[in-house]
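As a starting point, one isolated chain is supplied in structure tokens, in the form predicted on its own.
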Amino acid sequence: MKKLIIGNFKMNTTPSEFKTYAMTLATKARGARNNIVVCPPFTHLSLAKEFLSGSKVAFGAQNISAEESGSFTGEISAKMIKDLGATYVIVGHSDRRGLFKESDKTINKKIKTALANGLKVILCVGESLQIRESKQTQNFVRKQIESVVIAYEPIWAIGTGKTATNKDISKMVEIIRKEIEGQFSAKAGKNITIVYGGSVGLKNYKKIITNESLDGVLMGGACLDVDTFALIARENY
């Protein structure tokens, strides 16, 4: 079964390091059946275009501005990302929500801006440990949903080496699909792409990705090792 394998570099690698990575991954990804996406820092996107175009690997940005253009020093617009050849953008990552205090309202605006510019959105949703322990997970995640590709990313699992159980993942995926069905249609709920992110690595990816309710995984630190990322991306699920 074809899966969506996403690598989020966060603020890691220099442009020269990514150049080597991209060249290696483009070679190792030949013949892969899965859909592969890497999201490096903004400074690397021109290199991604140069060395990944024509390969099995698509690329995207880790964030965009909610605004189309204007006096927003340091921001990157969806149009800029699209012009560089990117096809995806991550929106609402836990880093953006937690460290930069992005609200659901801001994230919703970013989604609309991205879609209006022809980008595919990877929307991250997920609860903190505090929300989880207060038994508010389902209601919390319901409020965060509205996009094309949804990454269920429990914040309490990120960087801890812990992951949600397949039972928990399947339950949340069902909730997300039902919410999409209620907001849009049964077809939308069935066809929405849902991936899991939260300490996905070499030791646990098979257990997670073979969960039939999931369409793929969103990897963080583990994707920085090109051999590991290529291995996971090439597997036949």
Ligand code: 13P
Given for the second form:
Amino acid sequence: MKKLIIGNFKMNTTPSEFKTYAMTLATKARGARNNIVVCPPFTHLSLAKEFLSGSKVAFGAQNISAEESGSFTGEISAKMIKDLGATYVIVGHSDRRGLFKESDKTINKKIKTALANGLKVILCVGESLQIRESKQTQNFVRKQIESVVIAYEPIWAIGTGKTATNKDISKMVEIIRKEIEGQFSAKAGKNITIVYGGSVGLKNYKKIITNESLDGVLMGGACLDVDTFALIARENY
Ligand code: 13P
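Counterpart to the form predicted on its own, namely the form predicted together with this ligand:
Now the complete complex, all chains and molecules, led by this one.
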């Protein structure tokens, strides 16, 4: 089964280090059948465009502003990253929710801004899931859902070496699908892409990725080593 393999660099690597990483990954990813995405820091996105364009590896940002443009010093807009060739953006990571106090309301606005700018959204949720009601028509929402990847990341599993069991993951994935089914449609619930994140690495990736309820994984620490990331990304599941 074709899976979605995502690497979230968080605030790691310098642009120069990333350049080497991107060149290596582009080569190693040749012939891979999985969908591969890396999300480096903003400062690396133009390098991602330069060194990953034309390769099997797509790229995205780790965050965007909820606003389109204006007096928001230090913020980066959806349009800016889209212009640099990003196809994805991570929204609502637990780092953002916890450390930067992003509320569901802000996250909801960021999702809408990202989708309005043609970006695919990797929406991270923790143990509590609150999906905001959209005032758009059903078809529009269905289309939006197609562009959303939900990353289920139990906060206690992030960077701790502990992972949720497959039983727990499947149960949560089912809850998320049911919620989407209820809020939108049976089709949306079935088709939404759901990945798991939280200490996925060399020791446990096989067991987690082959969980049939999941569409893929979101890796933090493990994606920083290009050999590990490429190995996991290249495999047929
Ligand atoms: P780790 O894989 O380092 O636990 O990080 C997971 C994560 O938060 C990815 O966004």
